[in-house]
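For reference, the chain that follows is the form predicted on its own, supplied as structure tokens.
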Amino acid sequence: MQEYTYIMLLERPVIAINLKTYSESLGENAIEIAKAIEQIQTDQTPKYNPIIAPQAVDIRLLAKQTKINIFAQHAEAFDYGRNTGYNIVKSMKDAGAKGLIINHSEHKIELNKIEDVITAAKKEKMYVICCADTINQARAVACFEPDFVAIEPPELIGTDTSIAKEDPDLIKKIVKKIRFIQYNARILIGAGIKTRNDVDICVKNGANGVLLASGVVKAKNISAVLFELFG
């Protein structure tokens, strides 16, 4: 199995899969998804690097049983101490996470907290995917220089409608507007992304990959979907 170094993850387009809190992606199910991706990529040079974001309770489990890039679905910039009920950046790293997803439309945080988490993650040498649901918000968070800015129109999340199918030219406009603010921003496209064709269209139009969830986790045949995405 190929090891994914820090440089490789940033230089090759990514497919980031957010497992959210679906029952289909909890515990052993999460392991099966991660191992299926690893198996597909064995003995070949993958076009896309995988990222998987399990529930916090499963991070250590996946880190021990797989070599895939594991991201936490959220974390706080607190130090060790009296922070009952929170998952902190340092603990996520200790559990085996290589990065974080923050500011998802289902877990929004204020701009100052976004900056704090990105700063804390950089100190721990962890990646950050920072989500935004509008171009203006994407431009704002890009100023904090996360490793990836993921733009996800909330009206398309969990639907069968993707930007790639509906308006691929819009991807070019999004990329251009974000990179006008941060010229080297790495941009992921999310919401409604389900197929390898969707992914290829996003990358062809300037994105550095995609962020998806239900297109994998809620699929009737998860293995078939993963093979299409990564094969």
Second form
4 protein chains.
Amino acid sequence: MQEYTYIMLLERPVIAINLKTYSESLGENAIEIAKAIEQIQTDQTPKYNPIIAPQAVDIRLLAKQTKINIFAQHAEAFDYGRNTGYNIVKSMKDAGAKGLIINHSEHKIELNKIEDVITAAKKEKMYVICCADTINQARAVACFEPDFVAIEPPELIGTDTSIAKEDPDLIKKIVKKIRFIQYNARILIGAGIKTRNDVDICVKNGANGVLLASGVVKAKNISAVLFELFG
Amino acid sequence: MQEYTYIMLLERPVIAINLKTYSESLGENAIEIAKAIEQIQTDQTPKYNPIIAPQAVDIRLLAKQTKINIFAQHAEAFDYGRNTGYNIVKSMKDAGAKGLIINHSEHKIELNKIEDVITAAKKEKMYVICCADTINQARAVACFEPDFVAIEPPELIGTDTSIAKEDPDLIKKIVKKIRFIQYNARILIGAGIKTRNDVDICVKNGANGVLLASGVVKAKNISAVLFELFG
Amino acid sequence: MQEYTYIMLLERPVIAINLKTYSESLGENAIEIAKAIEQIQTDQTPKYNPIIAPQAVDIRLLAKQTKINIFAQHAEAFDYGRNTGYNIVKSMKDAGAKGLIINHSEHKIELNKIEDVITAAKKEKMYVICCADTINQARAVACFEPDFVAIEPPELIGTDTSIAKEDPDLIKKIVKKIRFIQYNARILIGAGIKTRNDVDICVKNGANGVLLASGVVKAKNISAVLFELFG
Amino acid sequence: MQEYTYIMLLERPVIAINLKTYSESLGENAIEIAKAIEQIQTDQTPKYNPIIAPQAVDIRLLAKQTKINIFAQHAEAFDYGRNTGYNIVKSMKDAGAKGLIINHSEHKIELNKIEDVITAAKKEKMYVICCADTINQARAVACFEPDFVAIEPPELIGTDTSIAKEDPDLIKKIVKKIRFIQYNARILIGAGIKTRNDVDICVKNGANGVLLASGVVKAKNISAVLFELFG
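Given the form predicted on its own, state the structure of the form predicted together with a further copy of the same chain.
So here's everything in the complex, that chain up top.
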């Protein structure tokens, strides 16, 4: 299996899988998902670079058992200290996370915290996927120059409607509008993405990858979905 | 006394006074501050257009007794309904507010709420002053095209250091960076502004006005300060 | 019309009306509701003592125009000062509120804040209605000895099911369990209460009154409902 | 080394150590602290039963490497599902946690959430240490019958003042007042506890143990402190 290096993370299109707090992606199940991807990607130069975002309790073990880049699903910018019960950037890194998802539509944060967490992550040389519901929110978070801006139109979340199939021109428009703010922004498309064809359309239209969740984790046959996505 | 029309609000530089929850600017005291400004500004075309942001309990009475534009200090985007104990945009308007301050450094809100409140306010034809701690936060909120972007470098809040005197070039830089996002952004400078000279420097360097609080409300002689600012 | 004195507030059963953020109970509408109750209660010793909880923007005007006790729908324990956009206990009092509703199911607060707000209100000689979803939450808030504990079983909110008609013994049980913690607790029953008969059943079974909202405010004929409740 | 069974957790006095987000108690350091306690407690019937509350990222590994009971520092009552970035009760259990700390003074939660998390934990047969700042807050949380009520007078947190030495009668009073609500409450004393003598005084005066943090984790010689506490 190839090494998933930092350079890959930034130079190839990305398929990021948010494991959320589903039971199907907890503990051993998270490891199985990672292992399955590794076995599929035997090629030295796979087209899509995988990212997996497990629950905080799974980061340390997963980071030991896979070379796939692990991202935390959220973190606070707090320094080490008296922050009982919080997941902080520095501890996520210590556990093996290479990056963070922040401001997910299920875990919205204040504007100033977005800046603080991105700043804290950069100090730790960690990558940040900053989520946004709308084009204007995506432009706003691009002002802080996260490594990735993920846009999930909320009207598409959890539906069978794929932005890729329905409206590929919208992807072009999203990409253009965000890059007007941050010319080198790496943009992930979320919500409604399920098939490899969807991913290919996103990338063909200028995006740098996709952010998936239930399409993988809640699939009847996870292996088959992973094989389609990464094969 | 002149009428403070909407056009004035947008066409002339602004001195906005945040009354916060100080006792010195509550109830009768708020009315006195408004009346004092009206008496000072006998000119039909005053240089600076005043905005006063009282506590929610004072909006309705103040709006009846002054022609100065009243802004709420915060509001939720919620529609009429089951929101016990919240101050909502529509009720602020009903009470007589012409606009809203949002995302003040003492009342930070989630990124998506910033967009939601600005959208709700525009539907009600209310103006929004959206605050930001840093240049990048100011650029981010400019993506939602609020009527005013107020920037208060937190290191200057409550100090005697005036950005106007210390570093007027910083104002030029702030203005330029925000207008790159929103070319017609109206920009208010906050923190450390106390004198008319400070205000003049801000406007001379490209800002559209200032956002003040303790410099007025906690002054030993409020009338004297108002006279200096608006005279 | 009689004076609504403090003693009445504590010595007679209460019908408290939460006006929430409905348009039907905003501004002039709030005043109409208060006036209607005053006109109905011509008796010097009405059976039920009314409380009205308007939006923050309506407190000051309403307090001037009615003798009915006005309660805020929420407030923070903060002292006067730098709390932009918050409704604080002291300002609610200044505006004319005699008391506060806190921890409403639409505006939940942290346990320590419940204690802080009750303490702050007592210092201001304001009354507190502290809400609870369940019997155990009601017992918990009774530990802080608020003037009233209001219990609204969430499974009944907004339904046509009246606890009074369905299960009057449950009222007895609720009252007994709360008074085990605070022997002199005044207990208000909420959710599903709509008719005078409901109120009478609550009081007959040991409660000290009721907390109403949509049953009054969203009624097709508000006057008729008020006449039935207070007549 | 003995097995730390559930029965022990409830039948013997407890010394619970909150590792917070200190670097000195992260990852390998957390394991070292656990191992040190195990080596000290060679006795089959140690006087004090240890609990360790690591950061979420350390629970799974620590649970595999120690028999000491592991508690999470916080958790949400949410079921498995779409809760990106949250630590949920069920996942904490899956990772090996035997219990939870909730409502710590650094991580306050709403009253209804306290009830929800305790209910969720009981379903998972997990233990809950519910924290409180004051006697009345402790009485309030006792209404939900958590396994442990921990009281940390905030005026003593992080100071060198030990409630045990300063005012042992206060411990008796605290214990009595909480047990009036929950007759079989297990009560932990926090804030200012540093020495074995402090712990002994707490237990002698009726408490069921202590909740420690910086006294252990930030000690110059952690081993020495652990030896004194558990030896």
